[in-house]
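First comes one chain, alone, set out as structure tokens in the form predicted alone.
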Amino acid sequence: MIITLDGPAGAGKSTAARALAARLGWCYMDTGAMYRAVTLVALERAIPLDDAPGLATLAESLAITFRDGRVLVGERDVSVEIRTPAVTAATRPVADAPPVREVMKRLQRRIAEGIDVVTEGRDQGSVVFPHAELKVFLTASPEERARRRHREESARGGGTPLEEILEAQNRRDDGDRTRSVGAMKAADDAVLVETDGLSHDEVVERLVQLVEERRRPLTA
């Protein structure tokens, strides 16, 4: 069974797709750490970042998978390095090049093949996996979003004002639905999820009765 979790940044998808993952004892797809792998080994070997088709090769070559939550290319766990600040600079044209995304889509089909597995992403239920069982599209409203991102700075000792990241994030937001490829979408048959109000196991648990909904049609 797939189950795919799109939606916007700040909505809280990624920690609900790991959690549910973890829930069910499925595998949990973390489809951002793939370009940023990618990212990693093209700043690495000094792959021009303006260079979709030499990316496309460099991508079509690693090998990326996820084992026990780790994040290995080859044998090399690049979990801690895939989230420093360098490469999270220079991910979006990775990911914003189409002959990236068509190789990375078809690797993402491959990994699920014959799994149950929980994927996250922007465009996972719209174009990458639309024949899922179950579609997830995550949001809350962007103010619940900044208000998020806030605490979670202020966690961390960052100063930010929450008018700044509310804006930032609305940025981010339009840049999202916009881009030519890999917009953020929902898919028509998704199941819209508001996490506005909701606490991080509040969301989990609706996300696992949204899947048992759907496993008991096919288990009858």
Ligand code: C5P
The other form holds:
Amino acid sequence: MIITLDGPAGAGKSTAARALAARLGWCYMDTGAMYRAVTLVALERAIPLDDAPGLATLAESLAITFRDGRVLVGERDVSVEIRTPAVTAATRPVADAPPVREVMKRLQRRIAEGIDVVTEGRDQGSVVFPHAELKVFLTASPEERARRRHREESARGGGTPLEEILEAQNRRDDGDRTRSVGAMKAADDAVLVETDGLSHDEVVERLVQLVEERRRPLTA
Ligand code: C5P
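Condition change, the form predicted alone to the form predicted together with this ligand:
The complete assembly is shown below, putting the previous chain first.
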């Protein structure tokens, strides 16, 4: 069975997807991490970020896998390096390149073949897994998402003002929504889950409930 979890940055997707997969005992596929891994290696090999065919060839050549919650390229654990601000910024043009998205779509489908998986990203329900048994679009208001990020940053000692976080987030949302291929979009048959005012546990409970509803007709 495939469950897709899409939505904007800061909606709590990763935490929810990870927790849901753990609850079900299923695999968790973090597709943002896959784009980040390609970007990390592209930066290391000095492949220009506007060289779409070069980036696609690179993506094709990399063995990106997930093991015990870690992201691997071959045998190399890149889980920490893919989260640096430099990689985050450079991931945008890489994820915007249609040939790269095509390679990633094939790889994501290959990884999900024959297993139960919770897959998380922007285009999983709308493009990559149009026949997924359950599609969820997880979101929260821009203000709520910016407040959460602000709290996290402040806890880490960061001093970015809330307004600045909100502006940067709006820019990222626009970029995600308007890319020519693989734009962030709720699939027509996705269930919308709005997380404003819900605790982490409440979000996971809601997702588990949706899974149970989908499974019931199969087991009845
Ligand atoms: O979710 P995360 O922040 O790790 O995503 C990293 C980058 O990859 C973002 O720029 C996001 O827009 C992009 N992405 C994408 N398609 C996906 C998952 C992430 O374009 N399925």
